[in-house]
Structure formats: C-alpha cells, structure tokens
Amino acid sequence: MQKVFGRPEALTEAPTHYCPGCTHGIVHRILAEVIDELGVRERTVGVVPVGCAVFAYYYFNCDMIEASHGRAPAVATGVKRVLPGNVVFSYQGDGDLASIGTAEIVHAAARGENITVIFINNAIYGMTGGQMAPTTLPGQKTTTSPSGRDTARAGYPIRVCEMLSTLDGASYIARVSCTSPANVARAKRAVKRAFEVQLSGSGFSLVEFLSSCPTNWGMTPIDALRWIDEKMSAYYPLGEYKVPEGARQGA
C-alpha cells in the first residue's frame, strides 16, 4: 500500500508541548512541509527566541539557534550575511516580535534583510500567564486588563503586517489563519511563497498567523478557532500585504 501522508523530514518525533487546541503545531507542520518540499532542510536555519515556541529547536529537524527576548531577527540577519547560501527563518510569538523586539523587526525589514519572518499572534502573552500584549484587542480582557483593553490608558494593537508593509525593504507580507482547512492551504502557499522571495534573494518576508490560546483566552479549541474568525480577523484582515514588484497577489 503507498503511503500519502507521513511526518515531514523537517519535524523530529518530539512530542510538543503546547496546550490542547494550539494552533502552534499545525504551523509548525505547515513550516516543515515547505521545507522538504523546497528541497532545502540541509541548509535552513531557525531561530527561536524565548515565548511559547522556546523548546522549537527540539521540534524542527534542522540547524536552530535560541536567540534572547525579541533578538530572532539580529540574530537571523548575522547568520544570513555570513552564510548567504542558507536559508533562514525566525520564528516569533506578538509579545516577542510587536514588543521588546520592536526595533528588531522593523529595521530587519527597513534594510531588507533577506531573511524569513514566522510571525505568530494569539493576542496574548502565551507563555507567562497571559498578560496583555502590543496585538490585545480593544476590549479584550487578559490577566492585566481584567476588565477589557482600554485604549485610553493602553494605547491600541499594532497591525504589524501594515507596518512592515510600508517598508521598502520589505518584499512579502501576508497574514494567514489555520482556522480552516481552506486557510491552512493559503497559510502554507504564503509560507512557500515567503521561503521562495527568499531563496530568489528578493528581501525581507514575513508570514503573520493568527493564531488561537485557549487556555488563556478560556475558551474551547473551538471556540478559539471561531473567535479569530469572528474577532481577531476583523482587526486583522487576511491577506497579502505586499508582494515583489510585478509578482500577482494570491494567498
């Protein structure tokens, strides 16, 4: 009988250990295939800084590198310039990348880095209890905003693919969910095309995943799936964002 449906070679058989009903494993899956489907598992490196995806490096079966709090892109930008030839691609929770690695982000994407961003955002701080974060929505009750973002007092959430977007130095942005089957196929054909702007040496990519806590959030894994869809995707549209000059829009 012929085997359809397998591991990919870019995922170790670790077990994870993310909450039930994360969507965490599911982009990681997504991540994996786009590798072995690009053939380049042998010359890819992560890097994982601190958040809910801190133990990534038990889970890719490539070169991984533990980066510190909101550091992935420095640190990306120092492998990708002194080995061109390899691909590399942080991997980042909202707290991480839209927080104290503000600046990181943002002039990785200025310069044009030609690195891969896997941007994940749950809305939340994940793995500390969750608190709120720079991408909490307005309204959205957390342990530190018990009764609701007030955006007079803390400000509103940062639409990071907007932003990015702006930045010539960016080549590819989209924002995905894995709410679907349908939006898991467009999440991995953005991922693919992120991994190809890169390989094609055409600049910064980042892939935004909206992406489900249920624990913090309190809800079922169902729940979760249908709150993005409802809530979260409102604020933050679906979509590609920006795409290489001359290239056609499609996630």
Partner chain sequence: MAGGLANKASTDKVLMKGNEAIAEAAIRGGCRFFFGYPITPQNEIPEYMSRRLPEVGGVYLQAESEVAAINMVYGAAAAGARVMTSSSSPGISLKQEGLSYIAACELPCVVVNMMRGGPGLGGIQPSQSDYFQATKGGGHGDYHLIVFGPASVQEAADITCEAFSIADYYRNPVMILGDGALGQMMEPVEFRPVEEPELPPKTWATTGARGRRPNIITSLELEPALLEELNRRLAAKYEKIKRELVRFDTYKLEDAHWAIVAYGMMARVARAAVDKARARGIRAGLFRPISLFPFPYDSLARVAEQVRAFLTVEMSMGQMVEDVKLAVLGKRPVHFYGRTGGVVPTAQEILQALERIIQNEAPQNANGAWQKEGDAGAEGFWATGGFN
Given for the second form:
Amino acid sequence: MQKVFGRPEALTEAPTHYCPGCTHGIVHRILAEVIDELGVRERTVGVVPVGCAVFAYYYFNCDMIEASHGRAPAVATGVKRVLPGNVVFSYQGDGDLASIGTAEIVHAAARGENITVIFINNAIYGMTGGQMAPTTLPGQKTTTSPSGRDTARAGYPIRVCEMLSTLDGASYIARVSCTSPANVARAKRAVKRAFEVQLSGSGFSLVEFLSSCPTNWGMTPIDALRWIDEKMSAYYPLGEYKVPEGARQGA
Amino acid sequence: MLEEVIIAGFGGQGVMVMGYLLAYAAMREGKNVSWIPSYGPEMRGGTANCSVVISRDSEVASPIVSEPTTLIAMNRPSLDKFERMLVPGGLLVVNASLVDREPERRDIDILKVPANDIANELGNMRVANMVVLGAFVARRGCVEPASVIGSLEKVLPPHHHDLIPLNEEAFARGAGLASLRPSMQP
Amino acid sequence: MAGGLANKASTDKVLMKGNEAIAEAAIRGGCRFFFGYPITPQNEIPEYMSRRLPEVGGVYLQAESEVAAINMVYGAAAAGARVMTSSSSPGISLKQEGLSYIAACELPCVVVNMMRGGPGLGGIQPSQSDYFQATKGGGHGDYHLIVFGPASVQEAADITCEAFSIADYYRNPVMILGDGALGQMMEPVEFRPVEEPELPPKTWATTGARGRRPNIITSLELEPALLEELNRRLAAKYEKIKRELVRFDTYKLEDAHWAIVAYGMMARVARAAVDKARARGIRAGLFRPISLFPFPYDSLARVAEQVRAFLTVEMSMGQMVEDVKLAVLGKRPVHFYGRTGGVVPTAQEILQALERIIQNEAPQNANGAWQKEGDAGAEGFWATGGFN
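Can you now output the form predicted together with the partner chain? The one shown was the form predicted on its own.
Below: every chain and molecule of the assembly, starting with the one above.
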C-alpha cells in the first residue's frame, strides 16, 4: 500500500502546545517538509525565539538553539559563521523580530548573512496574552490597545518585507499566508526557495507568514483565516519582494 | 634607577614614537619598562602625550605617571600642563624652537633644545623628536644611545626605514647638546 | 599560583599593548571567532582581531551592537567554536543578558572587560568599578563567570591564552577583567607555548544531527523542580571551580603585620606602596587575588591569622573589599582606600592610608561601623573598618 501522508522526518513526534486553529503548526510542517525534500536535516541548525514558538526546539528533529528575545538572527549568525556548510534558520514572531529584535534582523539582512528567517506575523503578542505588536493593524483591538490601535499615539505597523527589501544584502524576501491550500502550496514554494538561496550561498532570505491567532484575536479559526485574507493581506500584500537574479518567479 | 617620563606635544610631533623608542630600547637592555598613551577624545584635540616608566631594579608599579622625573615638552601647552608635576630635581627638556616662555620652576634641571631649528638644518622637520630624544638620553643615561638606534628598525614602519640614517643623525645632533647628568633624585 | 608581576624583559620579548597582547594570546589559545562592537578603551582588541583572525582562518565580525555581539558569541559557542568578545563597562552591561543565557546553557567563551569609570556613560579612564557585576553574576539568575584580574600585559596574555581551555573544561564563560590602563599600556611580553589539557569532545554542540539524536541548547525550563536541578548542577560546578581555580600572588607577606589587598593594575601600585612602607620600617605585605571568581577566601583567611589589619585598595568606591571582609570574617579590621572615575591611587596615597591605619589602630575604633573620614591630605574615599 502506498503511503500518501506521513510525518516529515524533520518533525519530532512531540505534540505541539499551539492553540487550536493557530497556523504555527502548518508553518512547522512546511518547514519540515522542505528540510526533508532538500535532504539537509542532518546539517540543519534552527534558532527559535521567545514567543509562542519558544518550544519549537521540541518539534523540529534537528539541532536547535533557544535564543533570547529578538536575538535569533545574531545567534544564527554566530552558528553560520562557525558552520558555513550547515543550513541555519531562525524562526521568529513579530514581537521578537519587528520590535525588540529590529536591529538584529536589519543588520543580519544588511550583512547578507547566509541564513533563512521564518517570520510569523500574527499582528499580536500571542504568548503574553494578546498585547499590541509592532505589526498590529491600525484600529485593531488588543489588550494594550483596547480601543483599537490609535496611530496618533501608537504609531504605524512595520512592513518588514518592504523594509528589508531595500537592503542590498537581502537576497530573497517573500510574504505568504496559509489561508487556503493554494496559499499553503505557494508558501511552501517560497520557503523552499529561501532555503535554496541559502544553499547556493546567495545571502539573506526571509519568508514572512501572515499567521492567525484565533485565541487572542477572539475569532473562530475560520474567521481568523478570513481576517488574514481581508484585513491583513490588504495592509501586508502577499508576494515575492526580492528574488535573486536568475531565480524562478511565480510563487 | 627609576625614570618616569612624560612626553607631550602636538599630534604629529612624534611624541608617541619617542616614548615607544625609549621603551623599546629599555626592553632591549632587559630593564623593566612600561609605555602608556593618553587615550580617548583628547587624542583628537591635537595634543598628545605618553608616559614611559623605566626601572632597572624593580617591576614597574603604575604605568600612569603623576610625578614625572622627566618632562619632555615639545610645545607650550605641554609645558603649561605638566611643569608643576615634575618632581624637585627632575629634568625638563623643552623644545626651545616652539616654547616661547621660560620655565617657572627653579628646582629642576632644564635642557633647552632648539629641536625644530636643528631638524630644519637636517632637511626634515619630522625628526625634531629625535633631536630631543637624543638630548634627553645623553643627559639622563637611562638607556644606551645604541639601544635607541638599534630599536629604530623595530619601531618605524618598513616604509620609513629609508629615514633611519636621518633619524640617527638627528639623535646624534641632540645628544651633542647635552652632557650626562644623571638624576638628582635619590 | 601564577608568578609575579611583569617579568624581566629580554630581547626575545616584544613590546605590546595589553589589548593587542590579549588578542594575540587569544588566537594562540585557539580563538578563531570574534564578535565585537567598538568602545574605548578596548578598540585595539577588535582592530587586532580584524587583522589577524583572517590570517589563521578565523572570522572577525563587527556586530551591530554589544547585544548582538554577545548573542553571536552564544551561537558560535553553541556551534562548538572557541570564541571571544571584548568590550568596556557600558558595553559589558549590554552583554549581561546574553552572558546569563551562555552561563545557563553552559557554553564556553571568553569575554574581556577593559573597565572604565562609571556609572552611566562615565569616562574612559581606568577603573575597577565593575567588580560586583563581574564576580557576582552580572545578569539575572544564579550564575557565575570565571573571572581573572591580570596585573600585567604578560599575565593578561598568559591568562587569556589559557582561558579558552578553562572555558572548555568547565563549560563556563571566562571573563578577563582588566582596566583601561592595562589595555592601553605597552610592556614587554613573551608568548609561551600553549599546553592544552585533555578536553572532552563537544558532543553537546549544535553542529547538525548527523547520525545522532538532535542536540538542543536552551535555558528555558518551566518545571520548577527541573529548573532547580539545573541550578544545583551549576552550583556544584561553581563549587568545583572554587576548589580548583583559586589563584593569587603575594609579595613580602611572610612577615607582614599589615596586609594590603589589591588586584589588577591597582596591585602594581600597592606593591610599590609596600616597598615604600618597608623603607620606613613598616612591615607591610601584598595579597593579590588573580582569580576574582573564585575568590581566594581561604588563603586570605589564613593571612588574617598573621596580620594586624587589612587595607583593601581599589579603583572603586569599595567592591572587592566586601569579599575581603567575608574572607577575614571579623578576625581583623578591614580598611579601604579607593579612587574612582579614572583616578588611579598613587603609592604615596596608599602609604598614607596605611600609616593612618597604623596610628589609629586601637580598640576604640573597632566598633563594627564604617566611617567616612574627610581627612585632609587624602582625596580618595577612605573608610575604616571594624570587626564586622
């Protein structure tokens, strides 16, 4: 009998702690499938953040490091400089990457650090209970913007892909979502391309996932995915923002 | 023998390399020695100084000199700043070409060296520092002149090695200005 | 126990700045990765590394901040490399979070702090006011760095070279705690052949799970019992370090009635003060801790059996003096003299402080209280210690 669906080798058998309806699980699976398909599991080192994915080292079946809040790109840099032949990725949320770790992500990209960053943008601080994130949309209600994000007081969201695309060191930058099978397929192609960019030594690659947080958004999982398609994707357009010369188009 | 020297002047007068040469010469002779520059923003302000401590008998205590036995003042601000710190009986070497005032201290040995004028005669203003160093070494005898000359190729970068003969000549001219008068200090 | 202060020079030595000697010694000690950020007065270390590391197949990287630099160290150490960073006081403050993670994950690395005057932005002249931060943990949580306070360029080079194998052996960050003067001064230095102890392979390193189970490097543990277990394991390691790594030096202490305690640059000046005191017939001696964590409590306690009083001298308002008091445990008075902000006490000042102690050393002063005496002639912070 042919096996048509199974657990990727790059995922452990540990049950994840993510909330029902959260898309972290889909992103983990995409990442693991890409690692398997590229045959790099035994030379991959992952760096995980402080945030909802803090325990991701239990879920990926490869060498893993837990970084302090926001510093995953710096930690990944240290690993990659020592082990340039290895595949190094960081997995970071929006608070981690776009708030406390802004300097680290910008400079890792500016250096053209040959690492891959998986950026989970769910427009909220999930682990700490739904506070305003640097990517919280204008008007979006959170526990620290109870009347909705007031841009006059709290400023504007940061569009990470657009910002990093301006840097010469950034090689591959894409924004994807997991709101439909088609989007999941596109997301996987983007992640694979990001890893291929790293394997070819072309420099910094980042894939931003517009991700759902039904728990802290106060929505059903289905409504949350709809909100990504209708609201988040409007502010954060999907697509490839930067592709190295010669790489294929059309994610 | 304990010689604690402050060498001070404008940036570009070669005060750091004077100290470096002196320290290198002392090291060659197996003496205990330390060299420390002034560092930080004052380096950018156009004045520079370094301190050299040479001790024959015991290890160098602090490299930071607060009571110099010798002050080498390559310009007027250096004399103004450090003259009062000299120990009684200490040596003041002044670059008489640039320092336009008389020293105030009467309890010290004073050696006036027209360093820039001599360097001009030699055709290169940049060896004024070597004229002064020659005079100082001849006066104090804290290191052998040969040790200083022998250190030139270690201290000067290779692309300046063609200037070593000129440096030697400047050093000799300075040495000719002073007779040995070791420290009046105990 | 290490040897004396700066050694007799000879022609096979080179004249080098302390910062440069530390950098060269690190490379000889196997360091191949350096992550740093500019700050005075330690810039010669990154500058030297940027020049030399590529020559030996290593990597120098200027990070975007001290915070990033220490986390790059964390990653490189996790990957199994010999790695170093250096900074000065304000920059070292920024590295504290990373150091806590590194210590918690038991990763080996070497960190140099060329101390400058604080607090805040402070100045750039030499200071010893980061002693507490260096020896008591610095960042959050129950952890320690191994800390050495070298007193000469030669000793700084020797200890830095050895620090990498010490870090590997104990799987613990090692700090070289110097000051601006040590970093900036040139002294004759000789690079001696390195003796590497037998070290276990780094089977814990995250180098890729090739034919083995994945390695995980983390300091997160939400289960209190398990986190306590980590702390107990760390504490046991620190106890082992206390038994095995204590280093100190003494000078004319054998027949001394008065012991001066000082480390690093300050100990050199204190040594000159001992000579000045001896010239006046005062039987003074010097106790110089070389390892600051572990601190030589027991050895100093034995000195208390012999001397009448202690004088601790620091370029701070009084930090190591607390460890001296812990060592002496009230058996003898412990006095303090310090200068701060970049001022280095002179041998003459130390001698004056000692003479005052000798004059005042009478039972009525032994009331356990600390007093600040605004005595004319002494510009430094001056405190008499009782039997506390």
